[in-house]
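Heads up, the chain below is alone and in the form predicted alone; it's given as structure tokens.
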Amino acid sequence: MEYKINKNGGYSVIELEGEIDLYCSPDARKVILKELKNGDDMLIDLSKVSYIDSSGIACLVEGYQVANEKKVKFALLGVSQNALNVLKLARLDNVFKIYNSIDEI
């Protein structure tokens, strides 16, 4: 997994790339929680995620919960088909706000 962090329109945008599995999900978790400490609204760009497992989904859920506690926005951006399939399977596609592009926000 690789990641980049950008600022765009008042949002911290974390672009995740590659596989988010048990091996690298702790890194994804650290990045998400560290950025949430800044108090910025957050977008997680999943457009380049080729695979995500339950540990990766757990990172997203934890980020969502922390964002709600801090009263900041948390949404997913450009979710790849593979990641969307897992979110649908877990019925989380109705929990997260999901945008195709940043222009939709």
Second form
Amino acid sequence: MEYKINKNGGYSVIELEGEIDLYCSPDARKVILKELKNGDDMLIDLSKVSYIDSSGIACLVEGYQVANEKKVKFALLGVSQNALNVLKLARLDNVFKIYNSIDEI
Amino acid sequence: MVESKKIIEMKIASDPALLSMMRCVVLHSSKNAGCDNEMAENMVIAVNEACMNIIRHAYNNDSNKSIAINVFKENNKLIFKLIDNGNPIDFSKIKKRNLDEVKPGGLGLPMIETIMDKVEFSTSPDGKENVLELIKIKH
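Return the form predicted in complex with the partner chain of this protein as a structure block, the form predicted alone having already been given.
What follows is the whole complex; the chain from before opens it.
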């Protein structure tokens, strides 16, 4: 897994790339939770995620919960078809706000 | 007549770093067994979640154990048989997670059950192995 963090329009945008599975989801979790400490609204860009498992989805849920506690926005961006399929299986596709691009926000 | 054919027999270490390789094998063997792309990708998700559960719960994240994965094609069925020799399954602790609750853990088994037509946990006759059969019927 690789990641990049950018600032865009007041959002902290974390772009995850590759496979987010049990091997690297602890890293994804650390990145998301560390960035949330800054208090910025957050977008997780999943457009380059080729595979995500339930441990990766759990990172997103945890981020969503922490963001709610901190009253900052937390949304998903450009969710790849594979990632969307897993979100649907976990019945979370209607829990997260999902945008196709940052212009939609 | 029921004709069962073993199409894959593999054993991997219980190391999360190897799950990616396992997923490739499951994807290609599912397609080889006649699954379309969508079904093959769902087989990958189900088997991956099952392996994760074995690593985390049966082996307590010990990456030096092994997981046997056998794939059978039986008429219109695709059967994945996963065997480990970790902690015995405590059937009373296999909880049905309510997916309407938004919380991080416990997503794997409900996802497996959504994808597969049959999910069967058992113990080998000598009591030393946990056996999980995931069965998908191709309609």
